[in-house]
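Take a look at this single chain in structure tokens; it is the form predicted alone.
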Amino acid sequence: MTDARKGSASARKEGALGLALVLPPLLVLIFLIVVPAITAIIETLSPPAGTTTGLTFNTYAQVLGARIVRSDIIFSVDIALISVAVVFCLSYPLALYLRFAQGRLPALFAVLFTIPLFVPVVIASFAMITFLVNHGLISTMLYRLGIARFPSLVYNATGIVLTQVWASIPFAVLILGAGLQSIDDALIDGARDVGAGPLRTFVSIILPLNAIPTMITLTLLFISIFGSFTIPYLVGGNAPQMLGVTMTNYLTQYFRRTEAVTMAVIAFIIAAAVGAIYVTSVSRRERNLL
């Protein structure tokens, strides 16, 4: 057998073996994603019983032509983008700090911070129900420091902001510090030897290389809070609710599936805006390293 033969019986065979590996999760994706979300956009756009006419989007209409269910999701959005922006003004500078500090502080923050990601949601919702409502430990410390009145921290959108916010730091601090960590510290040394101070260096250097990362987390933690439903469920409050409440009281309580699944289906459209950017900086980040 030539050597150009045995090349392409090489190349052959492991072109199978990758089919083999890529197939399982790709029929997984197809038969659990795709075929759901078009079996729901197909249901949402058919006609009622009865009726002979096309696809319609007469469910859409009914759906945000409710004042209620545009409320939620304008108040999800909301929530999303608040717990954003506080889980990333938290997570970054912990990042920072982990990624560049030295000694054994560092090496125990890098610890304790990752405590939540081993607590299920379920049971971090009802510790934060026990911590921040009233007569709580947050409500004690207020009182002891004389302030008498203040609003309330929980079943409402502060309850919701603050749980996820908790839950959240640690998932981001992980993709902005391995984003970090892939900076060469050649630059950021080249960089203080010319003048430059930490703030110049953070923003001429750290932050430009760390932009894909931070790209990345902000539109999977925007993806996540959105979607969620325990934090919400449990420590939100009656009205208005996140959107993933709004479509379980439809279908569970109301029996109204139709309109469940059109608002899963919007859900899912707001959702893949954002993961439009994600799949985005993806691309561009693997164009860059070809």
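Residue numbers count along the first chain shown, from 1. Note that the rigid core is defined as the largest set of C-alphas that superpose within 1.5 Å between two forms. Quick caveat, the model's predicted, so the values are computed rather than measured. First, how it differs from the form predicted together with its partner chain.
After superposing the rigid core, the Cα of residue 272 is displaced by less than 2 Å between these two forms.
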Given for the second form:
Amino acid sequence: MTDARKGSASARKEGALGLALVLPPLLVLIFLIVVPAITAIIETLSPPAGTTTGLTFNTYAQVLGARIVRSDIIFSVDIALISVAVVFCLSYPLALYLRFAQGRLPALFAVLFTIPLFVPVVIASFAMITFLVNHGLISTMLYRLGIARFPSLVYNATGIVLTQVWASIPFAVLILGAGLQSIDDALIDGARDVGAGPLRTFVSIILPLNAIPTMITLTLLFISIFGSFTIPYLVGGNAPQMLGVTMTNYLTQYFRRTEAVTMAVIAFIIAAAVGAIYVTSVSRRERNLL
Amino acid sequence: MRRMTRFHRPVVAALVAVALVLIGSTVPNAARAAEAVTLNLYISGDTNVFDLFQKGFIPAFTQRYPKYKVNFVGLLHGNGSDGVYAKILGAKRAGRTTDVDLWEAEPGYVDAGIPENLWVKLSPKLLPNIAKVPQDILQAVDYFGVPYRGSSVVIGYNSKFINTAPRTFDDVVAWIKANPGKFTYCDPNTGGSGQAFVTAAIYRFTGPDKFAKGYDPKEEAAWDPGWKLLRELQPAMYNNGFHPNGNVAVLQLMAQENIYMASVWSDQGLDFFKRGQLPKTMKFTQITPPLIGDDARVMLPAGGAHLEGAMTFLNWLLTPEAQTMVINMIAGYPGIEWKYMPAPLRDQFKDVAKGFSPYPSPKYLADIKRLWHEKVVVGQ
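Taking the form predicted alone as the starting point, write out the structure of the form predicted together with its partner chain.
Okay, now the whole complex, with that chain kicking things off.
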């Protein structure tokens, strides 16, 4: 037996092992995600029983024709965009601070900011309600300060955004921070040596080098907030509602399964469009690494 | 069913399934070892109902009838009911007895089991005390099962701010308009107390009976005056038209004195009140026509292994002794007519014990919830 043939045999063995390792998650993916997704899409496109055959966009027209559903979709996108913007504005400075500051205080902060990661969203939502509701802590404080009239902070869009922000900051800081860690100190020192101030260093070195982790953070945040259920269900108002809540209502309360599935497909299309940005960012980064 | 938390269902269902397996494997041995007859009692409900059985009914019953022992199986919020139904149905089809001697079942299972002949049809001959139950309630399910306790939605109000209790639905509406921001009801998707106020507005113009059974979407045009009334009330609701999620959230708004009046479940409200979780000045009253409510029924499976013992238990359940526990322990309504209850209790409950209106049929209820979102909170 020559070395070459031995090599190809072991390569084949390795290939088989690799396939065996990949197979279980692949099967789970196919049977629990791909197949149900395809059946769901077919269900939304098939005409009502007993009528013509072929595919129809009737359910889509019907669902999107309802003003309440349209306003729920717009509301969900708006909430997700606003939450992502607020999370980003709060977490980027925190990530920068944790990356560049030295000493005991940043170390303490690094532990503190992760706390929301370990609090289940149900508990966090109820905590936010007691915190923000009329006669709650915030309103009592504002009242003591002499501010008697202020907009309601919970059971509306404000409440959802505040709770989403609270729950999302640790995740955003972790990913942004990981990106910042990978920036070589030598580059920053170099910039400083040639006379760049902190702002110039940030704009010309840190921001561009961290652009891809930033895109990844933004897209993942958008998708998770857009598809959330617990926070909008508990902290949100009666109307408009976020799509997660609307879909659940159509499925479990109104017994209108097809409409619920159609909304799920619409939500998927919106999330997929955002996901495309994520995929491009990741592949661009991999190309850069090569 | 109405207080189910969606998040915990799968977990609880799994636990109940494990518990059922464990109990299923141990019960026959225990029964064989003891001389006494052991009745297996499957009860679905909240923890207050479990307490009612475990700390109230069962000790009192076994003391009175020492021949029997009772094995209690709790199905929290009805989780595991599918398995119990399958077990009874499976035994019936196989021509065998089942160890489910009594089952407090939700209406869906009751209906599904009738054509399968799963339940014993009761009569005063079999169960003398059934004569004390209001006959229309028994007729509603054709004498299958014993309606041993009821609860309904009532109007809860804080007497610190409200001197005269509302007597009618129109009184409540007038009060809401005169006191904007101090009333709300929960989103009807999330609790029966909210459904009660919404149906009350609809029933105000249609009467309750038309929508209690069957389903014809064309009839729903009659709901329009109700929607109009609810929409008019929106600006006068708490927080410019906010409806919290769930029965409990409304009680919390009451507790913080954010609102002074609301529609609440009689048993839940009285229970919160007794535990000191509502202001001491809280009062509850039923209006005319009454808000919706329902009865909990214990079914007697025809294939039960201990029919005689099960009937003894059911008959005892309808005695004033057992029915007093329903009132004292969970603030429920008795299954038997009030005239058979001790006089002091009758006086204590005279404000809320006025019966209740029927629930809309499941499909009508689903449409009511959907249309409420489209026509009331979004507005047209």
